[in-house]
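Only one chain comes next, encoded as structure tokens, the form predicted alone.
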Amino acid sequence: MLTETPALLRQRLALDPQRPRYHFLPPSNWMNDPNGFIQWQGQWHLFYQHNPYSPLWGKMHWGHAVSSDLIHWSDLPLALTPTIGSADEAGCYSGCTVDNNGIPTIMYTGTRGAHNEIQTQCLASSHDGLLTWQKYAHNPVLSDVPAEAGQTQDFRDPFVWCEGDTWYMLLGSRIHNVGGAIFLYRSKNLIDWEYLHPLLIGDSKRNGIVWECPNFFKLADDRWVLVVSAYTAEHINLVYYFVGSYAEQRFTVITEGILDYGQLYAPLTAVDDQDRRVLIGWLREARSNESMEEAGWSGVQSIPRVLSLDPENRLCMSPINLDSIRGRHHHLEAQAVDQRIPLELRGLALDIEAVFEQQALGCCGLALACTEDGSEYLSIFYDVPAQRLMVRYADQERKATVSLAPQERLQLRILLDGSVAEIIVNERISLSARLYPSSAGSDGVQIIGQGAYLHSLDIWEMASIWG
């Protein structure tokens, strides 16, 4: 039997109206966390957690894709695969890629055991431009969990950076009966690691019992940002950020917040050649295993976002420039909104910029992926008096507090793409949703509101990044 090439797989699965057209996802099967995200000699390399054999979660490999613009991607062969009898025989899990004196080097978590319960940190390097990888012969390079963590199997997802001639590494973990924790290490050679102390410890009741996928980076002259993905006792996964000062390997938090209130998880950041901090994250599914098996694919990466801080030390984010795939443009002038206003435009691959005036009373927003009979739609709805954004689809609802200054306009940036909707409000609140239109006819667009005033609406039809 002939095996389908990645290009043929993409061509066949592209007929699925729920499958995104301009977000990255593999040709088929399962994908979750982004890994090893790095710009190398002008090219962006994205690695990702991947089960190449099934659209369901399974023994993890590192998938690999490359791009010159963070928009159009080309598939490359698997970068890491589990090695029987080694520290990663049960899976090659999340990590990062660094420039080790001109040698691309991956730090990742390898697992052993029937339930991935033995989690250790491993090393691999490339000598052919990130195309093939050689694992360090003496992996793992770190296996001991700090004693203060207590009895835990959660010890994973290295994030590494260099200061002078010293490497530093963060690992996600927990402290039993306390909360999530991020542990800090240092090394001169990426092989011999010295444990220092927790960089930050959370509160299990407030921000999760386990922290994973840490990111730590300088974003202003005197401000550092820690991003963690948190697993809570209520089985809710959220991404938190902490902004503060960092000196002598100690982090002091000044402000904190939630990076995304919806389906985005396990984001990873990297610096580009313009000194921008760019973030990409996994957009989780919200459908059954049976649906994923039938579709043949699972998991999407977000559109990369450029990060910044505002004067109040809040984390802000803006999608990268998408002009190269923007197609037909639709513009709507300012007008009052007191009912649903259907637009002639239809589509499930749209880039939307909507701006509403803030009124003393009222509500405003958009309905997307609407059916003709109104039985199915995604509602993106801002309640002005409550200063709250609500996103509803079928029986799912997510909420986020969006506090606007007295004269501040509501700015909605919405990236709709098949079953994905990334919603960014005033560049500082993110809520990513998943929707599963039942037919190609579920593609209507409406303005919704009562006592509202639309300042402007611009919508672009988006082209596929796969040609």
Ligand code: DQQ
Given for the second form:
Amino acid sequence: MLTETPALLRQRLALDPQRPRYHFLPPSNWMNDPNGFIQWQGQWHLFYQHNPYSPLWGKMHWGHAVSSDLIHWSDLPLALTPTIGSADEAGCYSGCTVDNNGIPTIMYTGTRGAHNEIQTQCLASSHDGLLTWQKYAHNPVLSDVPAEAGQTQDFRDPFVWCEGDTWYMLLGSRIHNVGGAIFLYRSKNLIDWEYLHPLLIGDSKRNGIVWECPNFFKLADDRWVLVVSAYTAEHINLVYYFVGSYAEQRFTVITEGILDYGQLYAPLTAVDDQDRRVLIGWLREARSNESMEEAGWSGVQSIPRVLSLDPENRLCMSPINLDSIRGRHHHLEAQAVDQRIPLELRGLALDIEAVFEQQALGCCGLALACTEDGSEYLSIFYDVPAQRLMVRYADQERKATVSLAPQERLQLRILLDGSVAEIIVNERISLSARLYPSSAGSDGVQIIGQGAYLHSLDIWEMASIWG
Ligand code: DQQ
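Since the one above is the form predicted alone, can you give the form predicted together with the ligand too?
Up next: the whole complex, starting with the chain shown before.
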């Protein structure tokens, strides 16, 4: 049987106007969490949760792609595949890659059971530059959920880092009847793990019933950040961050916030050779299984973002430099906005920087992916008196409070790409939306607002990263 190469698959699916062209996604089929994100000898390796056989979630494999600039990616063969009769026979769930004395080493969760209910921690290493992976012969290296978790099967997504000669590992979990929990372990060899204590425990009424995909890192001299993806019974899953101090393996929270108010989930971070902490996250679909099957693909990764903290300990994010794929540039000078202003430019692959003055009673924003008849559009709207961002598409609405300081301008950065709109406001509030334009002609751009004043608008038409 002849099978299409990844390049041919990409070419065929590129005709779909909903399919992003400058965000990473696999040649076809399902993708969710980023995994094992690491810069290794100058090259970025991105692994990802992947069902290579269907555009729906299924038996999890690790897909693999490599990049030198975090923008253009090349597909590599699958890195991890479930092995029948082993700890990962039902799936290779999320995890990370570490540098174990020069040997690239993956820690991941292997699952067994009809519902992936047996979750244990496994190890694999590579001896050919991260191309092929050998699973440790005595997997799993950790099986028992801490007793204080109570009746819990959720025990997954190892995040590992090194301090001196000691490895530390976090696992996402829950405490029965309490909320999400992150458990802390340590080891001298990545194989024998000693449980220490919970790094943080959540509250099911406030921030989810299970915490998944932890990340923990130092972001300023004396500030550490914990990121957790919170799974709720109602599937309104959100990513939370906590900023605090960390000493003697204890984390004391000072501030907390929501990392994304929309579809970004299960992000993973890595530090690069310039000491930047870079985050990439899964942009979940917001369409039916039938539509995903028809499309033949599902799941997109965000554009990587560089993280920092502001003086108020809020997590700030700025997309990596995209100059190399920015094409034709459009610029609009300052002007008052009291009605819709349609622009001549059209497009579904745009990088937008809009800056508005904060007028006392005004509201302002942009409508994208608009049809001529006004029946379809994505509106991104800031209500100054309410200090609230509202993002609407079809019957979906998402909101986020964006408190501006007096005189502070509203800065909207929007990465529009087919069915993706990553929206970052004043570098500190993120709301990632999904939209499903019905044709390539649903691509109008309008400035919207009343009593508003546009300070500047810059829009770049974006090139495809696939050539
Ligand atoms: N996705 C993986 C799990 C993780 C979840 C399974 C988060 O490891 O907890 O595909 O989206």
